[in-house]
Amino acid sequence: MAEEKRFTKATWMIMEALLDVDNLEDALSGSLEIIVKTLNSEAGAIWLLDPATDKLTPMFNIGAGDIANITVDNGSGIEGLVTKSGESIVLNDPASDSRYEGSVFEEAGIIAKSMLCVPLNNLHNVIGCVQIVNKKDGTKYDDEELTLCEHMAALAAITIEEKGLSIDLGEDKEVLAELRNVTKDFQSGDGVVQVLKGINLDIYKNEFVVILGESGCGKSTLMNIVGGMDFLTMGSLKIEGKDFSHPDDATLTAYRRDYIGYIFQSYNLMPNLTALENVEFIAELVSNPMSSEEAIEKVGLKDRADNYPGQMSGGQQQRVSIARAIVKRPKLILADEPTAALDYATSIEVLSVIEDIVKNYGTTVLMVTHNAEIAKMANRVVKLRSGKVASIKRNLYPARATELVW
């Protein structure tokens, strides 16, 4: 009665979150979301057929690894059989059937023991799958969880065909930080704390990435990983296919000035500079800086440029902070926090100032943030839970600035 009742309160939540829906990604990500938990699972994605290629890729994926650039031929693997053939597939012994070729989930250590694979079927046609991989307690899927996934299936096919989501692949993107098996380990007194727990994560070159996760998730360290700024412990990182695991001192003196961008949440000014000052130092650091009177002029401050610091509101602090960052021309701009001591007004105009860099220059940003509403403008939402990597989730139409609200 106890497992009828926990399946109808997940069916009833689906709907809620399907049929009266303002986001669609939104809603699908969180409908996956309710699967992977009732079911007590340890991954899940929801798969979308490109009718150009007839290849499919996850819109959505939940679990400790990014599959996110991964596609696979419709008719190829579970998740191809599935959408070619229109029929659900239940693995409880993936290794012994012939079915099985591997699970893209492999790559970052999850091994599938059990897996549920249902289409996404909206009466016309098969559009893409929804695959749960894996039950914590070791048990096997019965015949009411796979009811319960045909459900949400239903749902978000007929969801997604009234909204008129589309997926286009286009070309695979290229990767510029790669990261595997990342562990950082943090001395505590007599002890070892471990903030990071085997990250596996891809960033790909010109897209805009948020980071989002409960203070103490990892977050930061993450970040300051990728900006050459800590160190870590065990695994590998792979900048543009070179290693950076653990590069001696010029190596990394040379990636954090030629490379890296850094947006810090407290600005990190020269009081004594001016604002156009303050982007000339830094761009006498580099090789092929940008104009410092253009990097001021992009953000919009070039009547404030002879201003210092303490003449300036926090939104035009963080701006030059901004300029400071692009003129370097970097491939990569981390931003920690960087709307954090800011008003709303203000925060946006920060925001479409970062929004301008990544459509107009080619540049990747990847920005941790508290604020859920900020991750609505990001090609990708990366979510950590105590150190590892919880869920990932693409936007396929990302939000102007000035569309958030909070």
Ligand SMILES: Nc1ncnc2c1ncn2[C@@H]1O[C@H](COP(=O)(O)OP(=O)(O)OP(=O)(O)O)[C@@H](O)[C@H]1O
Given for the second form:
Amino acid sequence: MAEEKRFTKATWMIMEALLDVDNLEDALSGSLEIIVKTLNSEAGAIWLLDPATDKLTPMFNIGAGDIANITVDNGSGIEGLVTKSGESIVLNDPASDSRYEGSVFEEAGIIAKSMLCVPLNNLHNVIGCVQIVNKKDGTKYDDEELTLCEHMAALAAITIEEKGLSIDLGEDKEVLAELRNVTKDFQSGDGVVQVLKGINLDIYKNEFVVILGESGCGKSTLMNIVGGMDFLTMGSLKIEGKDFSHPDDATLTAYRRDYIGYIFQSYNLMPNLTALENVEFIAELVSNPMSSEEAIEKVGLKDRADNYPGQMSGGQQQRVSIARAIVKRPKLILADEPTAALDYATSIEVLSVIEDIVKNYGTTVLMVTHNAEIAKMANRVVKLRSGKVASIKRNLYPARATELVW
Ligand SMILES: Nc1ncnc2c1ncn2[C@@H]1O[C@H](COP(=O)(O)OP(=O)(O)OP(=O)(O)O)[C@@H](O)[C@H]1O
Ligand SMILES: [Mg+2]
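Okay, that is the form predicted on its own; can I get the form predicted together with the named molecule now?
Below is the entire complex, every chain and molecule, led by the chain shown above.
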């Protein structure tokens, strides 16, 4: 009885999540979260079929690290079988089930012990599936749990139909940075604290990735490792396919200098140099800069080029620090809470500049923020929890900076 009540409540919550939003991605990822929680499971994913390639891609996942770049052929694997046949599959002993050929979840370090996979059935065709893995208490999935999952999938499919979502998974993207099982230990008092606990993440070229997570969960530590400002303890980091796990000093210096643009919460400008001089100072260090005037103009500070930092507002100073980052023509910009010290209107100005850089310079941006509203701008949103990737969400339609409200 208690079980029934819990499920009714979950169904209502999913319905509300689906009815109440204007953003389908939020609705689907929200429903997946509800169902993973209600079924007390380790991980879950929503797979969508790309009719152009007849392949399935995980649109959202929870608890499974980065499986976003994995595709499965329609018809093969559990996800493909369910999508092709339109029939649910309950696997309570995957290891000895002939339909099971290993799971993508294994790539994320999760051994499947039990699994539910139900089709997303859109009246005329199956557009993907919902997959839930491993009950935390070790018990198997029962019929009622299957029914709940099927209800959620039906509600989700109806919503997709109603809201007229067309699924555009985009073409395959090139990987810029690849992190595998990255850990980071810090010495703390007499002991060692593991701050990153096995991060798996791909960052694609010309992608805008936002990292969310509670204070202390390891966001800045992760950025520092990708930015060559700190070293990983275990695991591997590749940059454009080349191993970058333990770079030598010369490689590291060149990487930091030419490849990365940094934007921090504090602007770190030199007080005795003007805006333009702050940018020129950096431009002189790198091999292929844009003109400092162009960088200053790009961030809308042409009229302020001769001002010293002390004569500028916080937002203007932050824009100088963006100019300083882009003048290098870096492939990757790392921005750690770039708007945390700014008011709303100024934040939007600064975010508009960042948006522009991604669109017009093909730069990849990795940005940490505490503000979930800003995450709407991203192509993908990575949530960290206690040093692990808790979820990854794609935004099919990233918001413009000017559309954000908080
Ligand atoms: N150099 C260091 N030595 C020891 N511990 C560290 C060091 N740097 C970070 N830590 C610890 O690692 C954990 C993660 O820190 P990190 O700065 O990555 O968190 P964060 O997610 O960026 O938090 P915030 O949102 O507050 O900026 C924290 O508990 C922090 O105290
Ligand atoms: Mg931080």
